[in-house]
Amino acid sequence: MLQKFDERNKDIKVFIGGKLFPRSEAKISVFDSSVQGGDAVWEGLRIYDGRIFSFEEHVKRLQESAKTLMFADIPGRVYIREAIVQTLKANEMTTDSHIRLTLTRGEKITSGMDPRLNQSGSCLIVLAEWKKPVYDNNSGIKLVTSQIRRNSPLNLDSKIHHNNLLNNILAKIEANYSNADDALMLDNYGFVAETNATNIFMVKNNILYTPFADACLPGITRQHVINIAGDLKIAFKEKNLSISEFYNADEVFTTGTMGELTPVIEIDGRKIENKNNSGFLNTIRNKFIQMTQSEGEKFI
């Protein structure tokens, strides 16, 4: 499910380090930490009807990730909001847009791994694009189980929303060669963690399940789904889930900012057949859509 270029993004303006640049001039130094070692943190935010959805949650996670990585200077909420609003207004974007918000450790005085070489301060990048959800939420997606294991806290904690995405990219390459839309990634014990790009849920016997957030990012959309399930009195459990349990689920769906809520119709050639006609996804998705239309940081 390859994304296509949107002509409206041809002349967008990008916020980098306090200034707006046209797309053709939106560049960072070869000495920037994100280039040198993927040393940066990021967030994806979606714009609905003049609102930045889940703004507070995304900014908090960005700041906490940067703190974990010991960034010397972390921009505050007000500065980040002003940078986002400035970028959206410059591009005349009010809906159907996606923001890639990146904070790098900044430029180094010479190439090297040591963060003490970063003496110019961090660099905030706001890349706003016209972008609809990346998956077809009606026809659904196919997954294949990857041989690449999702990072655990033993190696690189997935709670840090960092820019070093090679773990996920290697899994995505496997999915591409298997003609699947995305890869399902397991943890070091063989339990399902998430996909290479999203969190994942399943329904069995009218109970909604999702893996423990041990080897996966506890996504913001994931938490919205959990909250909605509580509001709707849907039985819900977090637990270790094997791939066999997903094969035999009544429903499976993924969650994330880029794709919202998307049904999974096949895993490793096994069809996911809504045997009990539970319809949890549609019920939760309708509630989620209502949230996007009424909640968020209003900027116009």
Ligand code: PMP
Second form
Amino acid sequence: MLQKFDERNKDIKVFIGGKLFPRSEAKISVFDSSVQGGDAVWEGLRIYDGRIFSFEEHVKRLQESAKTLMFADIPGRVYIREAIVQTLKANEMTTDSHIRLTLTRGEKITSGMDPRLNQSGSCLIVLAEWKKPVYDNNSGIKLVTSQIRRNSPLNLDSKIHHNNLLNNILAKIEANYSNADDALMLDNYGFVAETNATNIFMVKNNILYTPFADACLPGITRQHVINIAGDLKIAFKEKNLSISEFYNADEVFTTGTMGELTPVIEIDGRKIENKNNSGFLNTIRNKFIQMTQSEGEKFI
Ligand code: PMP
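Switch from the form predicted on its own to the form predicted in complex with the ligand and print that structure.
Full assembly next; the chain just shown is listed first.
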């Protein structure tokens, strides 16, 4: 799975700190905190048929991550929504697009880690691109277990959706070298946490399982899947799950804004039968797709 350059994104406009810039001029300062220390928070949002899917949930997570990192000035939902809508309109995007929303701590007066050096306020970036779901959701993906542990609250809490992505990038490098699509990451106890980019679910004997959100991002798509399972009266449990349980699952799938719901067909060379492929994943996915077409206010 390697994303390709989409020609339609050649001349997109990007919102940076209150203004729109053409792609070629869309730049931030070398003094910005994200350059100096990955000191920023972010969200990935998807646009379906004139709607920003799960806008409220994404804004809440962005604001909570910024509060945890003690950003001085956190923009409100109205400002963020206007920035997104302005960017989408400037790019004439109403569907099939993805937004990388970033809030950096802003520019520093000199290089260094200390947030007291940030004296010009935070900086909101709205990068909207034409992008279809990034995985092949029909043929599915292969995973390999990484040696890199997903962060627990012991070190850097995975509930903060921050730009220090090296934990995940190191795992993704392992996946690339193993010709897998993504890496499965374990927590400090050896239980499955999530992949480098998505949350993970498995089905065994008609029960849907996902790991506790202790060492993974509590994904918005993950929560939608849990809610849909509830609506459909599918038995569901959050649980510590070992890699053996995943190898022997009836179905495994990943969830995330970038790729939606994606079947996993192999983990560390063990085939996942996806025995109920006509069952849970497809049923939940159909409901999810329906939600994307109806949830939230239209911006056009
Ligand atoms: N896990 C990780 C590590 C992620 O980066 C993401 C997406 N940002 C997810 C899971 C999926 O989260 P969501 O469903 O909110 O997109």
